[in-house]
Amino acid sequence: MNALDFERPTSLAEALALMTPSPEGSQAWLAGGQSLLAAMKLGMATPSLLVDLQYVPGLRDIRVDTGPDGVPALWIGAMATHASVAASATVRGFAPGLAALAGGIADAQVRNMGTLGGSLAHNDPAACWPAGVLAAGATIVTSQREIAADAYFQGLYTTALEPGELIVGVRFPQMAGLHYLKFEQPASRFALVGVAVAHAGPGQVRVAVTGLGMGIARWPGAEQALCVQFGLAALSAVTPDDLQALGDLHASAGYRCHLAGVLARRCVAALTGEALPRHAPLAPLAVQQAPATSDSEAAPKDGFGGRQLLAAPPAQVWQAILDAQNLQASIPGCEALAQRSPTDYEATVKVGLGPLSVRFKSDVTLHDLQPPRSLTMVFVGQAGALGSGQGTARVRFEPTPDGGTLLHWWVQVQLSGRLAQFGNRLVEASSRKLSEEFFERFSRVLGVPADRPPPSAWHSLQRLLARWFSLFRK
């Protein structure tokens, strides 16, 4: 354990003024603790300051008062665990399928040690709160303002909370249903896919997704069948081609677009008191898949890669990837990017996921470079009690007739210990998400105005970087 400090206060104020910031390190909120003192013992968060809320009065109510619209809403309090909820008298008169929903998170400890407002702060990739909270469209009261649930959840471990700011609690809106089902993973009862469906009346349906990998997601293609007709009938047609989903060791992509929609058919099922048929056909799937390979270089079999076409000419695209001034300012976090050599590097980035913050090393070293056409990249990585990895990039510039660059690029990643347990899905995800980011600093660095969409081919050549430097920790 890292050296940190422990209040308890004993009133919101107390708590709000002990949450200020410090140049020494971060603060952090001590809900239930069972994802926040889990990622403290990886390494993954180092909070100076843990302020408890266990005796903050008000934070564990329940109960159904007046929206601001007039109507009745059920009030959630943050510090309620799942367990008070699924046992409340007034959830289930209000919402019986929130409290369905808080019954069946993880086990027994959990679900009494657990809190509404954890979860939603932690905001996990395959959590079940998040597709209750925003299936139900409810409204994220903290400390400072009111939060919508279509703008809080913001990605994988992302929200959008403040520093410093602190979930009070929920209010859900009224309802004529909500359902919500999961299919678990055995060992950790994470939900390897879940959906909620909430019916608030015609015309007003919402269908929310988690467990795909990229953090809880909406389904426009539901939505909007089920607001014409609200039943078994208009899911018929409604293929998952709008929904992106990621493969591990668990379950591939194509799978798990495949639960949601058996899963959005019996949350309606259930709803409508509609009888599925024993042996229903399902709607041809439709994964969004990763780019094709270049057709005179196959991608690895335990790789990836793609081809992507860059508004920018091969030598400039060339002389950016090999420039450390250029990386440095381009890759999220990175603190120091030193080139050792004209063909060695080592930066130091800090990597945040919410309330997962990491600092690590990693060494890049070029090979067989025939400038400006082909290179390739070798990448070590040591994560101390976390494991190791190490892995080949190659990437070939093709110039295109309009001046631009075609690119093929082709990875293989090996990871050992703790590193290899938190899944191929993380990683592609965690990448992902620090693509928008990398490629707006990018486009800066190659002179791309401003107010010019961005090519998007940039995004395969930041997924190629980023992908290695969030796996290697430090």
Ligand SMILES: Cc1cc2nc3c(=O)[nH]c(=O)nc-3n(C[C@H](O)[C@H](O)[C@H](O)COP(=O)(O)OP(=O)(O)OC[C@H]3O[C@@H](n4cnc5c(N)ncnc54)[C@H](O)[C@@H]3O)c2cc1C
The other form holds:
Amino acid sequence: MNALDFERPTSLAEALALMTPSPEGSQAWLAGGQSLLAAMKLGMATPSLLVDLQYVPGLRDIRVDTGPDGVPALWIGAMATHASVAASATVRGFAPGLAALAGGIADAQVRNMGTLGGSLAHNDPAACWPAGVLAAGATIVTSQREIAADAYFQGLYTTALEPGELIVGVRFPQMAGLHYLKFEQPASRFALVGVAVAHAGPGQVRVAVTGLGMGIARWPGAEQALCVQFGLAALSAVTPDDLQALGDLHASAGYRCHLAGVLARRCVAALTGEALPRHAPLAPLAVQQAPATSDSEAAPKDGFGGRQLLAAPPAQVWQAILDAQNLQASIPGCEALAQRSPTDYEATVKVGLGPLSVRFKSDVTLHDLQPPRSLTMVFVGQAGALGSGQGTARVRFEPTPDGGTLLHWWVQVQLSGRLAQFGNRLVEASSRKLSEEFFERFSRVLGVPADRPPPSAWHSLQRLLARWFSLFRK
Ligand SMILES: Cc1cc2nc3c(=O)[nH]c(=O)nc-3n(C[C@H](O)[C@H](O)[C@H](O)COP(=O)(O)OP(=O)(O)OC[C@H]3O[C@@H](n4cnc5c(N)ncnc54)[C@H](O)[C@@H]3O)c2cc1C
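Any chance you could show the form predicted in complex with the ligand after that form predicted alone?
Shown next: the complete complex, the earlier chain at its head.
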């Protein structure tokens, strides 16, 4: 464990005064410690100062106020535990669905320590509170401002919070009804998939889905249908093709989308009082997934890959991908990249998502170089106590008649230690997130104007490279 300071302020002013971000180290609010302490144990969070919020008065309040529009609104303080929300007569009276959501989180120990503010700040992609807050269209009130739920959640473990910004509480608007259901992981009770449907009146329906892999998201298709007619019939023609899901060892992307459809129907049935047909017909699935085709005539059994067009000639792409300086400039958090030989690199990368980060060392070796047509890259990464991983990527660049490149790639990965326990879904989800930044940088290196939409092949290569690098993040 790293050395750190610990403060337990007894007023909000004192707490905020302690939180003065400095370049020397990171500082973190400590709520119930249910996510933060686990992240610290894994080396994914290394704060130099913990500011414990337990004794800050007023942060546990639960009450019905008059909202800014003069209409009653439910206020839940950031330090209200899940157990206190579940047991609150105020919450049960105002929005019983929120009390039920809180009561379904984890086990009694976690519910007695875990808090609304901690859950929202952590923004786990399988957490329950983000679904309730986003579906309700609630407002997150911080020490600095008010943030609408739509602007607050920004993807995997990422929120609109600035360093040192404190969630003070959440204001929920009045609703005709909110219902949350999840298909839970038996061990943790986190949502494999969870759906919250909130109905605020005619034409005002919001549907939020958690557990799909990329962080909490609204389901536009379901919302549109339910805004026209709030009832089970409206969902009969809704497909999950506007949901983005990832698969892992627990569930495929298609199964996650299927669950979202089932849970949405059950939520609506609970809110309308309609009886669910015993075998409700489900719309056919059209699941958006990362392309998983291989160019290879004999694709390997495992792994993933794709082929797409690049708007740059093979020679240019080849140079960019092999150039150590370009690579270092493109990889988010790359602190050092040393070229030990024409085919060997050593990279030190510190990557993070929201409050989580990890530093890892990776050896990159190039094999079977056929410039500018194909190569194999082998990444071997060590992330200390988290374990290690190896990725093998076969890449082929094919010139196209218009001077571009058709890029073919296939990747196989092997994880060991704790990295393996995280499963592939988080690895893939975090890869996608990090890849956005990687490709912004990489396209700048290649001279692709920033305002030009990246060609589809960027997304392929993005996934490929970011996945290698992010394998060692957890
Ligand atoms: C075994 C287990 C099972 C779980 N199952 C579920 C589940 O089924 N569903 C579910 O939704 N969740 C689940 N959780 C998560 C749990 O609900 C906690 O709420 C969540 O882990 C956050 O914990 P915490 O409130 O103690 O925050 P902490 O762990 O103390 O903090 C988490 C993060 O939030 C920051 N933070 C805390 N408070 C604030 C604030 N007021 N303002 C700004 N930043 C803040 C911290 O700095 C830290 O980065 C589970 C957790 C465990 C350990």
